[in-house]
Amino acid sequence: MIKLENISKIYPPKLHALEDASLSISQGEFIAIMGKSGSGKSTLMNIIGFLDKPTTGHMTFLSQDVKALTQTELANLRLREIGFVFQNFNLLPRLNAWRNVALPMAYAKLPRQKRKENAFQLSTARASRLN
C-alpha cells in the first residue's frame, strides 16, 4: 500500500532531517514510528501523510508515483486513504467531541444525518471497549 524507498529530507541550509529511510506498510497494517526526539520521526510522518515531499527517494501509495499526483490528488488521499492518531489529540476545543469526530465526515461531503450516525457509532463501540 505504502512503499518508501531511500526517502532523504533536507531542509536548508543543511539540515538532514531524514536519511535513507525505507519502509513498507501493507493495507489494513497497524505500525508504530519511535525513536529519540530528533531522529526524523515527524518528517517521515509528514512525507507518509502527504503533508511534504521528500527532498531524495521514492514513495508509491497504492502502486502510484506520488510524485506525479497533483496537490488536489494528494489532498483526495490524505481525506479519504489516510489517517493520524496525533499525540497530544489536536481536537477543535471550539467542538464538542462528536463535532470534532464527524469533521473529516464532513470535509469528505457525507450528508448530515450519515455523519451523525457514524460519530454516534464511532462513540459507542470506544465506550463498549473501555467497559
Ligand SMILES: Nc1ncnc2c1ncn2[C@@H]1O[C@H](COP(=O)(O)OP(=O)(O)O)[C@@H](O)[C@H]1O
Contents of the next structure:
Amino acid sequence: MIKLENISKIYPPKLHALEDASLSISQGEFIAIMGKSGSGKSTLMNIIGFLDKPTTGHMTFLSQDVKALTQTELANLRLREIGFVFQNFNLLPRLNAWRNVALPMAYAKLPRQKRKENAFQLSTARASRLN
Ligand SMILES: Nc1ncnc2c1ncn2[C@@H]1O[C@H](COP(=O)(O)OP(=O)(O)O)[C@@H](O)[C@H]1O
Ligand SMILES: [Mg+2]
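Provide the structure of the form predicted in complex with this ligand, given the form predicted alone shown above.
Everything in the complex follows now, all chains and molecules, and the chain you saw is the first one.
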C-alpha cells in the first residue's frame, strides 16, 4: 500500500536526515517507527504523508507514483486516506473544538449538519470510552 524505495532527504546545505531508506507497508499493517531523537522519524512521516518531498528515491502510495501527482491530487489523497495525530496537536485557534474536528469533513464536502453530527458523535464515543 505504501512503498518507499531508496529514499534520501538532505536539508540544505548538507544535512542528511534520511539516507537510502526503504520500507513497505501493507494494508491493515500496524507499524511503529522507533529511533533516537534526530534520527529522521519526523522527516520520514512528513514524506509518507506528502507534507515534504524526498531529495531522491521513489515512493508509491496505493500503487500511484507520488512524484507524478499534482499538489491538488496529493491534497485529495491525503484528505481521503491519511490521518495525522501531531505531537503538538496543530489545532486552529480561531475554531472551537468541534469545528477543529469537523474541518477535514468540510474539505470532503460533507454538509454542515452532517459534519457537526459526526464531530459530536466522535467526541461522545471517545468520552464514553474514557468513562
Ligand atoms: N526543516 C529542517 N531543516 C533542517 N534540518 C532539519 C529540519 N527538520 C529536521 N532537521 C534535521 O534532520 C535530522 C532529523 O530530524 P527529525 O526528522 O526531526 O528526527 P526525529 O523526528 O527522529 O527526532 C535532525 O538532525 C534535524 O535537526
Ligand atoms: Mg520527531
